[in-house]
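The chain below stands alone and is given in structure tokens; this is the form predicted alone.
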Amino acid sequence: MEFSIKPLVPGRNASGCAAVGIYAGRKPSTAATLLDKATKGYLKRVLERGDMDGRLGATLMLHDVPGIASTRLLLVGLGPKAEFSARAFRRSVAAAIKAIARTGATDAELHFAELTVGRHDIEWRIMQAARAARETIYRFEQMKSKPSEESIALRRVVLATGKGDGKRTARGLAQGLALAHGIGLARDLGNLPGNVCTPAYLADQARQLAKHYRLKVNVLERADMAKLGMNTLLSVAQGSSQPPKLIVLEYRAGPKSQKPVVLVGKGVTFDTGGISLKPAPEMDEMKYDMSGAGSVLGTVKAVAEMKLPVNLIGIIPATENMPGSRATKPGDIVTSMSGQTVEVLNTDAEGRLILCDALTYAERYEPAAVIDIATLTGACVIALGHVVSGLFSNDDALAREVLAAGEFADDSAWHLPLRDEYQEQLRSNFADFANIGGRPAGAITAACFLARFTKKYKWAHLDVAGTAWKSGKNKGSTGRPVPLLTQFLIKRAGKR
């Protein structure tokens, strides 16, 4: 689907469909008011009949409306004007695209950029409109023998703007599409089955990104990790026939003196729980346990496509967690790359074991900040559900920066405590500490475990166990937190 920006007067362009917003209480937006004048009150009469009340996400398709050049006119509910938020904006764009995609229209014009959304400017509105439209038409059909019968005729979308907005809107569109492409990559990787998306497959994806965007890539093999003393990572990989990988991508477009931001993504391409085997129901969803890795690759893609002037390192520890004959057993003690020893009380708490060695590896880059992303704990899902991601940090200023990026991108996180008192739950009689701290505050004690390996730099941890994918009828990867991470880097680059 192609996107473009044009200064259009509603109703004068011969398109397959023109979409305008209607606020709650049947109050037309500015674009809808102009259309009403062009149609000599036709729109007002339709609203008075009560077919469109302006409820957020509601749609009404009108055909052959007199006085306008578009074949179809779509009315989209915006909800109460005083409550029109960033999320409502994206929902209205998504509703428009869904409704138009159900028709035979091959092109459409969306008149949403003129809407007031808090303090957000035209660049933000164009960026979010492009992102929402792309996310709405996303389909994962790579593994089907035949394409879906629900083909979409829509090929071209024009985001209508006013005059004099060219430079900012062009930048907003470019960023929106780049972000959508990054989200799409993360979703594709998450939705692939574990027999396809293996550690080696993730490494190949990183190599393809490096080749396309001229990045530096390095993939460490088992022997390389053994030389570095990454025994906690290797302990998770022991039970699998798939060789583990430590994938490192380097994007350097900032000043040479600028310290890089390092993103570390958990890449467990399938998690059985190991010897501490998970229950069978919904175990298929453990293919999503590499969503942290997917989000790192998606963010690198978005940043590279935007050509942001930043230095960025992506580190992905990738492995399966399987209950093979050589698998790590509960009670085993392993020595991490940092030299600290860990008693493995539960092999299903494997994410922190592969992340801790990757976090130690990150020290060599002398980072400005490190953010790890992991589907780490079911406890975070219990605490926060599927709405916001869990955020932990050893630096309050960094935490505020991450939170602000999430709010701006409509990809929110919630700051949870990281207090020393919780460290007591990781006490071990036989090693420096254990890899679990019991049921109470499980998401916090997992973060406390990681904090023991991040004392040499500013660090934030995103637990996305509740937000990286959806279950049930709409099962699939969400691509989160690519929007948050990308906005964090846009801000660091000084682009907004």
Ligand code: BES
Given for the second form:
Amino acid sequence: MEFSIKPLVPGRNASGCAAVGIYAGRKPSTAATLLDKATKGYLKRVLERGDMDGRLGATLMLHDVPGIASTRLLLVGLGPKAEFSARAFRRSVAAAIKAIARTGATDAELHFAELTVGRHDIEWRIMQAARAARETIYRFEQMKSKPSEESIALRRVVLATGKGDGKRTARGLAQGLALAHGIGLARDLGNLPGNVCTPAYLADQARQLAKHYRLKVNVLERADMAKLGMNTLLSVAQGSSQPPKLIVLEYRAGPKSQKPVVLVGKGVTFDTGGISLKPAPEMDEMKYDMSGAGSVLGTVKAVAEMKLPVNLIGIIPATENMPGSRATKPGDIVTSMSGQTVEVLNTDAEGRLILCDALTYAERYEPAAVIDIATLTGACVIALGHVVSGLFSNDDALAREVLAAGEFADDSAWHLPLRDEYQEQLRSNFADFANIGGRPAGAITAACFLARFTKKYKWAHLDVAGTAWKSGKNKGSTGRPVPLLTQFLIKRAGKR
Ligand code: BES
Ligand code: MN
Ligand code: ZN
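To test you: the structure above is the form predicted alone. What is the structure of the form predicted in complex with this ligand?
Every chain and every other molecule in the complex is listed next, the one we just looked at coming first.
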């Protein structure tokens, strides 16, 4: 599907479908009012009849409406005008695309860019409209033997603008599409099963990105990691026959003197729990345990496609977490790359064990900031559900920057406390500390564990266990937090 922007007067363009918004209480948007004039009050009569009340996401498809050039007219409910949020904006674009995709229309024009969404400008609205449209048509069919029956006729979508919106809308569209491509990659990787999406597969994906966007890529093998003393990472990998990989991607388009932002993504391609085996129900969902890694690859893709002038390093520790005769046992003590010793009291707390060595490895890049992304704890899901990601940081300014990026991108996080008092829960009788801190504040003690490895730089940690994927009937990867991370980098690049 192709997207473009064009200044269009509602009703004048001969497209397969024109979509306009209607607020709750049957209040027409500006575009709808213009259309009503063109149709000499037809629209008003339809609204008065009560078939479109303006509820958010509701749609009404009309055909051969008099006085307008497009063959179809789609009314899309926007909900209450005063509550028209970023989320409502994306939902209404999604509703429009879904409704049009069910018809035979091959092209469509969406008149949504004029809508007021908080204090966001036209560039943001175009960016988010493009993202929402692409997210809506996303399908994961790689693993089906035949392509699905439903074929979509819709080929071209024009995001209608006003006159003279010019250059900023072009940037909005380019950024929206690049973001959507990054989200799409993260979703694909998350949705792929553990027998396909292995550590080696992730490494291949990184190599492909590197080839396509001319990035530097380096994949460390087991022996390389052993040389570096990455024993906590290797202790997780040792139960699996799949070789672990430490994947490093370098995108350098910023000034040479500028220190890079480093993203570190948890890449557990399947988490059985290891010897501390997880219960069987829903264990399939642990294929998403590489979502942090997926979000790093997705963000690198988006940033490279946008050609943002930043320096960005992606580091992905990738491994399976399996039980077996070689697997790490509860009580085993391992020495991390940092030299600190860890008592592995629960082999299911493996994310922190692979991240800590990757975080130590990150030091060599003298980073401006490090952000790690991980489906780290069930406790974070209990605390925050599937709505916001958990954010922890050793630097308040960085935390604020990450939060702001999340708000702007409508991919929010919530700042949780990383206080020293919680560190006591990681006490070990036998090693420097343990890898678990008991039931209370499980998301926080996991972050406290990581904090012991990130003292040399500004660091933020995103626990995306609840936000990176959805369970239930519509289970699947969400691509979060690619929007947040990409926005963070757009802002750092000064491109907004
Ligand atoms: N990958 C899981 C966290 C997780 C759980 C993500 C549920 C998504 C949904 C992680 O490796 C894990 O198993 N964490 C344990 C930690 C515990 C043993 C301290 C958990 O949360 O139960
Ligand atoms: Mn686990
Ligand atoms: Zn895990």
